[in-house]
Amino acid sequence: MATTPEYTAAEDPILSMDSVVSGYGNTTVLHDVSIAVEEGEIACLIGPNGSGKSTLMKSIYGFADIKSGTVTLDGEDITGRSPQENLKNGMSYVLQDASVFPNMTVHENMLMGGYVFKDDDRAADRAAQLYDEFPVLGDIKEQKAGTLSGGQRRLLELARALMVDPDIMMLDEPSIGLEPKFIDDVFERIRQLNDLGTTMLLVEQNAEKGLSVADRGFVLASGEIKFTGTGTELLNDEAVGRLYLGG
């Protein structure tokens, strides 16, 4: 592994996977995977297409089948817990595929992110708070989501995931399909949200961009963790660069 004396393993993680084997039905995708994320960090998972990155996220959140091993959130075993329960208990997940409801307004999409409250006033109050943090969304809150640009839709997905004030937010390919100028905007927003205290685990196809904002990084290939380190260490590691960064 590309660890150096500067790299410190997570000792008291808010999220961890321990020796997880998982996949879908009879198909195994992840093989004995262990990762850990400290509270307040941005952790980034990179790797080639088909390496199991999205399956790792889905295993944490309850969309994939865990065959052995454990997933822990804030000290509690959540292995196999449903996505609904994970959302209620402080974990949000922004999927790789577009997930806005195009025929609903921006505001209606935001309220959908707070459906677990079962309290319309509470959801509306939280949405109002988030419009202060995302003023561009507040300006277009009555606009149909299907008319938004790719960058605006991604900001809506980020803001909606914050409706539950999550302990950790998982982002699957936040830059996918975006023009370069919108990619910079999205990663600047990720930095800002982290500065405000949101812990993040992200999968990113743009490995250099993802690692550049990451406190902790993991390289996944063929369903196994091949390298770990700080984001800077992985960016500067010759083997990682040669195999996964095109350098």
Second form
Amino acid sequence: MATTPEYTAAEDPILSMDSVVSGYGNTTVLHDVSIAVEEGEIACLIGPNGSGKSTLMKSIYGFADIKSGTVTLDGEDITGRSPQENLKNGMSYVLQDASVFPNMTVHENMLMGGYVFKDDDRAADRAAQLYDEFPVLGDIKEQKAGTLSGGQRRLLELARALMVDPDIMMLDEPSIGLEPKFIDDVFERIRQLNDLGTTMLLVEQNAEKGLSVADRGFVLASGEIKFTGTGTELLNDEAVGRLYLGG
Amino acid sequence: MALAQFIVNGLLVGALFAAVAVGFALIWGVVDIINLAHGEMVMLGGYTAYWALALTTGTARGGPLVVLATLPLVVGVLFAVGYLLQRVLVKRVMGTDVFLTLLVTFGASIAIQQLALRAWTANPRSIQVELADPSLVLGGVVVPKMKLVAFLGAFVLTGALWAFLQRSRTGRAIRAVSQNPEAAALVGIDVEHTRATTFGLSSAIAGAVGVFVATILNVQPQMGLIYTLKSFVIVVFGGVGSIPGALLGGLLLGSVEETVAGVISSQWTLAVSFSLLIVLLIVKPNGLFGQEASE
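Having seen the form predicted alone, can you show the form predicted together with its partner chain?
What follows is the entire complex, opening with the chain shown before.
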């Protein structure tokens, strides 16, 4: 792993990738990628467009084809597992693109978040809990998701991913396309969730913002990990700053 | 009075076309495939019922209840046929050129037709329903009892599908896949299985209609094409992906065609219904219920 050995590495990771080569069909996007995230921390993945950040998350979640290497969750090999299994194991994922069901109401969207429970009552109970945490969503729960504003939709996507009460959450560019006031709101939510014990792995286009909330950071470029360290270490790194933070 | 008779005839037949079209619309809306082999499911359903009766009772005849008893078998067999058609064949061309998907389903329709021809010859076959008094007369309008049963059956099938989509867990998964397949996979839905299930359900309904067709008309290997064509017209008429639209479109098309056939001549039915379609597309390009594109 092309990393920065003097910086801090995770010692007892809850989630890790070891020498993963992955992509889609015949196309390889990630070349020998290794990362490790410790329980209870916020980890942030930064890097230029097209460097493979989304593919990294998709490789963990079961949306990409892993050609070699392993993905480990809580000591268990989860390489190539389906999203259904990952959700049941307490991992959820928020996609970068709009991923609501536009002709379903907010409430129906929330229930779909609990689809893997196979238990409608349990899903309804969990949704009710989440409306307490996100009163804005409770107010609009009968509205069709297709009519929501960008900020409301992102909140719905976040809350829907919480339906499985995840131990670990992956968020792909949670701030993309949002007005500045909503961006702070989203990061505030991420911090709150993390305080409650949810481990977070996020991809962030706004590298400085991402690293400033992160306990740990990874810099990905051309499908390879170039730097690994704590958020602060990477923020203060001269090379990272010059190459990836535009400083 | 003649006009009332034509319209009643049209509604009775139209409901069957509507039930076939509803499945066609569902596959189009959920899987994003125009299934040109859909009409063949009607044919296979008719033959399944015919042979089930012929092989168990020795003759393809029986009372109405005996005939209706073949429905569960037909629904099961055609569900499997539709499920496998998607899982084995159509899946391979998903997301490619629309031309390729049309070609594959068209190829499947020809293959099924030719196999049916080899297996069962081109002779039309029908199921004889034994009824003491085959017709009702209501206010001067003649209503054949079996057509009335078929009409009600078509409504029951369509209503059952509607309720299934709205209320069941699988129905919710089908709606989720139709609205956003990537998000459906994200929340843990097996998208391929759901698409194949949609094919299976749609084929099962078409097959059940085939049983009614075998009792009021007949079945023969090349009957499928007209059902596919009419489904296409009805779905474009009603709005792609809309079940109420397909139902209304089917009833409307049936009554227009029967009226034209009765008042002018049956040679004019296709010309009139396609002209009507063109006019509708100019006035309302998304179809009657087009705004609700994926319900």
